[in-house]
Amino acid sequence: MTRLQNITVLGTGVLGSQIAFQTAFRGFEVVAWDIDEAALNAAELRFRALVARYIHDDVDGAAAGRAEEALNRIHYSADLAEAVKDADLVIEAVPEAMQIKLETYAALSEVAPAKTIFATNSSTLLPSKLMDATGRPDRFLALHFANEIWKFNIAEVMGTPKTDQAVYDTVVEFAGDIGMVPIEIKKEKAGYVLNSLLVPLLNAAADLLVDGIADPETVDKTWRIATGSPSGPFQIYDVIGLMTPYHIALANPNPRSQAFAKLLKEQYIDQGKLGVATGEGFYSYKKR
């Protein structure tokens, strides 16, 4: 199969800003799509603030240049058609609801020319419950990055049973291209193996602080000096960033889910505070 050369990115959060900058910065012409031009005036400030992050960060040869002119091959579009007239690959990076993912492929499908591989960053979501919706389930799959992916540099690759493997072999390929260690998950499951470990601590945690058994300075302070993790459980959600959590603890009925989407809605979300992103979540990162 012919190497992916365009690339377009649905969806440019915390998440998706990265993937298409990591993309960029690799070489590759990147389409950055989002809903209105509001949303890609906020992108062009998180590429802006990559740019800086990497340069810190000394991510190859960033500071000589290479993190600038990654800025000049990332074109911003709020048309869906536009977007994805060229593209080889479409990666998926619009907020994690069932519903929203669901519309974004119906009319993806409907406009993507069908050269074009679709690929779901879902952290959650199997990728075999999207892909009837994407009209072309043997050229779907998943392709998972890690927050902060410059630094923690792994590609989590996961087909359904339909998914063609000539299209899972170039997009393994596409991930390495793009400066990612690719994970090939030989079996579909939720969660991948990174979300399968990092979900429980951070629910757990969730509980912990529903419950009122602690607050998230305690929990996250107990679980670094114990484990020498560099970061707690809340510090990973607010690099995260809340709006995902939220849908997901939302779209479980377990109580004690539906009692943490109400605090962070309640005590965060409704006040801004949606992580590291905007300077404050469950910590503050204003500067002093």
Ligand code: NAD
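Predicted model only: the values in this text are computed from it and were never measured. Numbering follows the first chain given and starts at 1. Compared with the form predicted in complex with ligand NAD:
Within the set R53, A38, V193, K151, the hinge between the two rigid parts that rotate between these two forms is located at V193.
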Second form
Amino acid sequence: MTRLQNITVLGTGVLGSQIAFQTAFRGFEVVAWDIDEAALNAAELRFRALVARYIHDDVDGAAAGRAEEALNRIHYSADLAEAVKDADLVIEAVPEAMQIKLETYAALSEVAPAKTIFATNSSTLLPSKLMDATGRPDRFLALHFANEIWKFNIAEVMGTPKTDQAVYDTVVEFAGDIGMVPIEIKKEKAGYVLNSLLVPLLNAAADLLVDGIADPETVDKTWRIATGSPSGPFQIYDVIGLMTPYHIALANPNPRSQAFAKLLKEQYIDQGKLGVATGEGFYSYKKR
Ligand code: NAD
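If the structure you just shared is the form predicted on its own, then what does the corresponding form predicted in complex with ligand NAD look like?
Time for the whole complex; same chain goes first.
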């Protein structure tokens, strides 16, 4: 099996910055690519903030200087050809828009060496919809992380019918090497494993609230006590942040979804209650 050494991450936003930093933290050389110098300057700030988060969250060795050292293994580039010239693996985390992804892969396929494996972190676009644009469907698959990857450390690995098994196995091994628990998915599935489980739970909780069956505390208490889970669905909504579920609900014409969007907007979002990040959502996280 090929050992991957040089990793390039495309896009240094919320997830791309975390993937690049975690990979460097685990000892790999990483090139962080983004569209321009302004985006790379923002990336540098994100990486510095991650050093503090790793230390705060007591990630193994972070406080002893390992988080700071990781910064030295991250190299910046706004030139795609330069960014991927030695890459064994490119992890793509550009915006979740089909057109942007297709254009990114078209450009990437022109400049990447033949050896390079491409992996998409897309949450909602099936890799088979992107594979033709890569020019190398056998060396392409999805590698999907969860936000705050140093804490919620799963990496879902999902190929297409064209992905080479040896490439798949190499990426599974890489996921383990960067401290993730690889989740091997045998067939393509929208939502992977995590969201295939989580989204129906969150939707069911929203229906219970919208239909006036039970309040968030009651729903969460039921789930926690009866399943032993540490969090109920409304606590999970608060961690995700209420803007994402609001946009998803708003885009769904189903009357219950519309009612949930209205409730989120009027009772929470309009009052600045966006979840854990703002100190209040369905619950208050403000220090007393
Ligand atoms: P983001 O908007 O925070 O970051 C996207 C980055 O891509 C930015 O730095 C932007 O400058 C860059 N970029 C590269 N090419 C671009 C172009 N042509 N036009 C505009 N920007 C360009 O997005 P994100 O939340 O990090 O999501 C990135 C990918 O990760 C998506 O596919 C998303 O589905 C996936 N993902 C996100 C999360 C999450 O919680 N945010 C979780 C898992 C997976």
